[in-house]
Partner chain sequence: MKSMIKPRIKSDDILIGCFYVLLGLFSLLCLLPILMVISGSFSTETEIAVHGFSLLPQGFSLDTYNYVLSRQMNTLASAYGVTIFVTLVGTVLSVTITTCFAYVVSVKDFQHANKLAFFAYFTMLFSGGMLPWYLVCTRYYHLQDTLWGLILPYCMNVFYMYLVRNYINGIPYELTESARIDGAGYFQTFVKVILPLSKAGIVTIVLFYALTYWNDFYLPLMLVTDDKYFSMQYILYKMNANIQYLATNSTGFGADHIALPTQTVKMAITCIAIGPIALVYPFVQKYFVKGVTVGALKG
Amino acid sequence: MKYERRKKQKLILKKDIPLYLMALPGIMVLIAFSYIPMAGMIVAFKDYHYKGGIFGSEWTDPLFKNFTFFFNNMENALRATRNTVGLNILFFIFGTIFAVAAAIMLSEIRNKRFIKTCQSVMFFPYFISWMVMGAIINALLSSDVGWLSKFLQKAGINFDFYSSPGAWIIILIVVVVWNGTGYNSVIYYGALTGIDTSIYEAARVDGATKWQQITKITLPLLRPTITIMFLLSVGKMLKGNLNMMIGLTNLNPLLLPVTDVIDVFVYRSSVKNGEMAYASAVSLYQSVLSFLLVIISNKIAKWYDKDTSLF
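The form predicted on its own, please: structure of the chain above, on its own.
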């Protein structure tokens, strides 16, 4: 019995060797860029200096000394945390609404060539760097050269976007949605193509309108995909996009009440001053807390619906 089982396992292994070989480059890249660098986490527990390097620097006393950096100024720490979580939640909500809407509209088009053209056009903003995006926003909103600001001035409205933090909540949402709708819509469009068309045919026979088909069939069947996308985004809830903030605002101090996310706070407070140990400590704090959020969110999703959990 054992001999037959081993023989069967060897046959399966031999059959799947090409698949293992195809996966090997990806596994090697994952190990090289995701697991090996994890050894650098010990910087968070060391009094780091360039002469000693990561492994030659002394351990901090007490061990968690570097972690107190983030909470020394509790007001700024809470502001950074609030901005990070709040903006990420808004990005997910509005990003999902527009991505799902775009996917549904694409699914209603019957011309395949036109669908591909629309997807290519929608995908284009995803490949624009944040620095270029910042130049575009500056050309729109700058009080000196921005055509939108000039238009408002001609209408008798003097409004300086770069000194109004509240306006940047809307601006950031618009930019993020414009940047990511094309990419995310492909995921939801792929989920829509897997829905059995006979369900819609039965609904049409029963007299359901297009809106009823969307609300009663499409959205409920997309719920597992939306839930999975939310669980994936939970791991980034405490991560702020530093490149985006630098590109769009150039870390304008007047906008920090809104744009001072955790990554920006760490960059301003430690990285620019060469305090890598502080930055590593906060990064580790973000990663551990994000991991716990993913575990808790996945447990809740699994309790609600087993098909929507990640693991």
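For comparison with the form predicted on its own, provide the form predicted together with its partner chain.
The following holds one chain only.
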């Protein structure tokens, strides 16, 4: 009996060998680029020097030395956090408004060819890299040759976009909307095509106008999807987009009051300037808080809708 079971177990293992082999490369990539960097977070408690690396450098004395820097220079971390969270919230609000509006409009239109064309044209900006986007923005806003700047100059307004951080809140929102509306509207459009059309039939029989159908039926039906998308974005609230900021503004120091999100800050201080102590503390703070946010938003999403599992 015991022998039998052992034999069976061995058999299972043998036939599973191809599965282990097929999973192995993926496992290795995950270990190398996700799990070992997680272990590397201990650098926040080390006196980093290149020779020792993460694991060979000495522990700081006291252990929280890097964090005392962090708390003594709270303004930097606070500004970065405020920018990251603030921009992400604005991106979500405006991104959702445009994406939902586009999806609803698409779903009301009957002309199939028009729908297809619109969808593919609106999706196109998603394929544009941030570097290309930066070149486009520059062609629009640069004070000597930019299309918009020239236009404003003709109207007698001299406005230098590249030295006014405030304007970049709007510019970044516009770019994000431009970039993401096509992509996100596909998600909402997908949710809309799943709605049972008999509800609309009934509403029409009752004499409801299109506008009433949209506000009274479509929007409420989209609410779960919007909520889930919101919770998804809460998990990413503390992640700043370094590529976007470099692509669009080149980390222009004049614009940093708005564009200095956490990732930009960590990049500037550590990769660029080699100041590991402070950056590692900020980086650890971002990772841990992000993790908490993801876990909490996951829990809420599960509670809100049992069928969805979030990332």
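All of these numbers come straight from a predicted model, not from anything done at the bench. Positions refer to the first chain, counted from 1. Throughout, rigid core stands for the largest set of C-alpha atoms superposing within 1.5 Å between the two forms.
*Asks:* Rigid core fitted, then: does Tyr278 show a CA shift of 2 angstroms or greater between these two forms?
*Replies:* Yes, Tyr278 moves 2 Å or more.
*Asks:* Would the C-alpha of Gly40 be classed as shifted by 2 Å or more between these two forms after rigid-core alignment?
*Replies:* Gly40 C-alpha, core-superposed: shift of 2 Å or more.
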